[in-house]
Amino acid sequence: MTPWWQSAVIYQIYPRSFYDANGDGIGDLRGIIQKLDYLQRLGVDALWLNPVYPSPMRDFGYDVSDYCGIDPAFGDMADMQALITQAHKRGMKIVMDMVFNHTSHQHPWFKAALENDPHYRDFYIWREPKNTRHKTPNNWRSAFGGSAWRWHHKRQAFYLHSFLPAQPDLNWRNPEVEKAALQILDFWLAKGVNGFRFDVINLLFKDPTLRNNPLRFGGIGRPYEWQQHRHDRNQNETHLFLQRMRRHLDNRGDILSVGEIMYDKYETCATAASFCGQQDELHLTFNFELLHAKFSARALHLALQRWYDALGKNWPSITFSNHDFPRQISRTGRYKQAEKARLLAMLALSAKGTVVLYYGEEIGMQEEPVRKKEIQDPAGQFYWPIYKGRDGCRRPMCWDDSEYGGFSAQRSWLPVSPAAPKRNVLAQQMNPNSLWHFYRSLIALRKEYTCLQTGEITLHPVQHHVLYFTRSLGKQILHIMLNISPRPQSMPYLPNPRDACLLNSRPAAKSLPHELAPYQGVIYQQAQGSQD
């Protein structure tokens, strides 16, 4: 039986920014419940929620102080249960974000560790100073700036934090940590959730002797990227744990496990693929090469081919945006963005793999950095102006053209997009030629044609800036051709008169039957009996 997630379109929701039901300027669970009919109409199969657990919000939920609760900003456990129930009634699954590399410094585990509680004292990674407390245990850097070590006067020792000092890393070499983590998964499975997205899962285990990371000479960007992260991530023990966790989840039903693998531009997608193991670790991992790829036929073809080759028999995921990256439409340049958005939608929803869409992509929300005084993201606050943070891709969802974009009754936690009066859900739903309707048609087409869900893919050589691939399952064969250029291009596949054009990104384009207009994409169904 095919797992539910293989054919799924998963919609990622950043809860703070989706819809504010109680009017306090912060999105909440009741807001998501009120928009379930919208999501059902769009056609998505599952919702991935960024963290909604109790948290001091130093990193907006990725600093968890209670894995089995709901932060009051989002509602309560009754709201969470209602969301799960109502989503299931509409045929949609729920995927929870799980942050297991670190907790908040306000988590009871960390507080107990500070008191030298016998059970919890080794739940985190502590090292006493060698000679002086000013000398850190090694040269590891925090991804959010500075040393990865922070001195704590109460323990008279350093603790490790791969991100903020308020996010101490758990010690996964302590078997009690793994035991507690699996109990947390079981807690949420009992609530009815259908899967988990694991944050920076490849950071769980660190080198037991805490060896220095080698320097990367000529490194650019953040100081974190000036090192080869040989000893603070990608340890073999992580693979062994993921195998145990996979068995644990498989014994509990058809439960999705998808992992964020932290790797930089000096590595390849093979790093991400490796954490799927031999179909015995994570079900899915994310390929960030697709988010970094240049908007060209050759670059996208190469990124896809490398991904499929690296995965082997493992199943791919396809995504072009998330809460940590600039939005996809703004990475393509300012010229002809509307046409380019349609091409990216066609690529995401017709390539082989589980599709993950980021909220607002269906209406073409753009990357819009906020002013310095409005920055909320801790990474943006630390690195500004070299790096302006992730707030630009986390702005509130634009529902209508009212003062606050229909997101809230008052000023929101991040400013609403200045483009909200023109680029919003209501306006696009009223326009049958809008991007929103195009996404809806694509998702419906994917549900109708099994080969787009679980069929094989063949990537053909790029010709004249056209990304061309076929999807096939049995006698069902579809040809997808995307002209990723500002000039007309010849079709690499000339449709047979009996072939059916299932979707055209530019139905009004004045193009010849054998030619694609600039930034035009088409999907043809090959007639049975005709030759490719």
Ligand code: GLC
The other form holds:
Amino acid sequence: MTPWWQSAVIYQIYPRSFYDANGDGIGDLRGIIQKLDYLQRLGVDALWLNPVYPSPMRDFGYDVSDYCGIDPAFGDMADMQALITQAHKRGMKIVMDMVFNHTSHQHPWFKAALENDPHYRDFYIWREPKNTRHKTPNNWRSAFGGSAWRWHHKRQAFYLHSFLPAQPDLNWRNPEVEKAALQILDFWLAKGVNGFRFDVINLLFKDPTLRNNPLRFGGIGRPYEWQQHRHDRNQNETHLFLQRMRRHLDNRGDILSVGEIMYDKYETCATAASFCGQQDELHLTFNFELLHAKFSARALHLALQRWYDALGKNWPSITFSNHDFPRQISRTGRYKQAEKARLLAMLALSAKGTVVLYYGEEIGMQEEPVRKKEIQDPAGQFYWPIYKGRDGCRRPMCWDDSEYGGFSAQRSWLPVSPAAPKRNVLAQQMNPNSLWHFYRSLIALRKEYTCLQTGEITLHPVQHHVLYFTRSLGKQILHIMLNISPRPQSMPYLPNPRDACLLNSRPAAKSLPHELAPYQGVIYQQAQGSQD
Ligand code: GLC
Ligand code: CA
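Return one more block: the form predicted in complex with the ligand, after the form predicted on its own shown previously.
And the full complex, kicking off with our chain again.
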């Protein structure tokens, strides 16, 4: 039997920004429940929620102070239980975000560690100073800026924080940490959740002797990227833990584990693929090459080819956006964005792999950075102006043209997109030619054609800027051709007169026979018995 997640379209919800049911400007669980019918209409199979646990919100939920609770800003456990039940009623699964690399500094474990509690004193990574407390234990840096070490007066020692000082890293070399983590998974499984997305999971174990990271000369971007993360990521023990966790989850049913693997632009998606192991670690990981790739047939072809090659027998995931990256449509350049958005949608929903969509992508929400004084993201506050942070992809979902975009009855935590009056769900639902309807038909097509879900993929060499691949399963063969260029191009596959055109991204575009209009994508079903 195929596991549920293999054929699934997963919809990522940033709960703060999806729908605010109680009118305090912050999205909440009741809000998601109210929008379940919407999600069902769109046709998605599962929801991944960014963290909703109690948190001081220094990193908007990625600083967890209780893994088995719900932050009051989002609701309470009864709301969460209702969300799970209501989603299941509609045939949708729930995937929780799990942050195991670090906790909040407000977590009871960290507080107990400060008190030198014998059970918790080694839950985090502490180092006593050698000679002076002004010299950090090594050169590791925090992804959010500065040294990864913070002096703690109470313990008279440094603790490690790969992200904010308010996010101390757990010490995975302590077996008690693993025990606690697996219990947390069981807690949520008992509530009925269907899977977990594991945050920065390749960071869990660190080099036991805390060796310095080698520097990367000529590094660009943030100082964090100026070193090779040889000793603070990708340790072999992480793979061994993932194998244990995989067994733990597989013993509990058809549960998805999908991991976020942090790797930088000098590496390829092979790093991400390696954490699926021999189908015995994570079920899925994310390929960030697809988010970094230039919007061109060659670049996307390369990122996909490398992904499938690196994965071997492991199953791919396909995603172009998330809560940490500029929104996909804005990465394609300004020209003909409406057409390009459709090509990306077609690619995501017809390539081989579990699809992960990011809320708002179905209406073409843009990257919209906020003004300096409105910045909420700690990374943006620290690095501004060299890096403006992640608020631009976290703005409230635009539901209609009312004040505050139909997201809330009052001013929201991040400003509503100025484009909301025009680009919103209601307007697009009323227009049969909208991007929203296009996403909906693609999802429906995937449901109808099993070969789009689990069929094999063949990527054909790129000619004249056309990304062309075939999906096949038994006798079902589909040809997908995407012209990623502003000029007409000839079709690399010449459809037989008996072939059916299942989907056309630009039905009104005029083109010659066997030609694709600029930025046009098509899906043909090869008639049985015909040859290409
Ligand atoms: C991951 C999350 C990101 C968060 C970071 C620290 O990269 O996706 O949003 O800030 O981990 O937890
Ligand atoms: Ca609210």
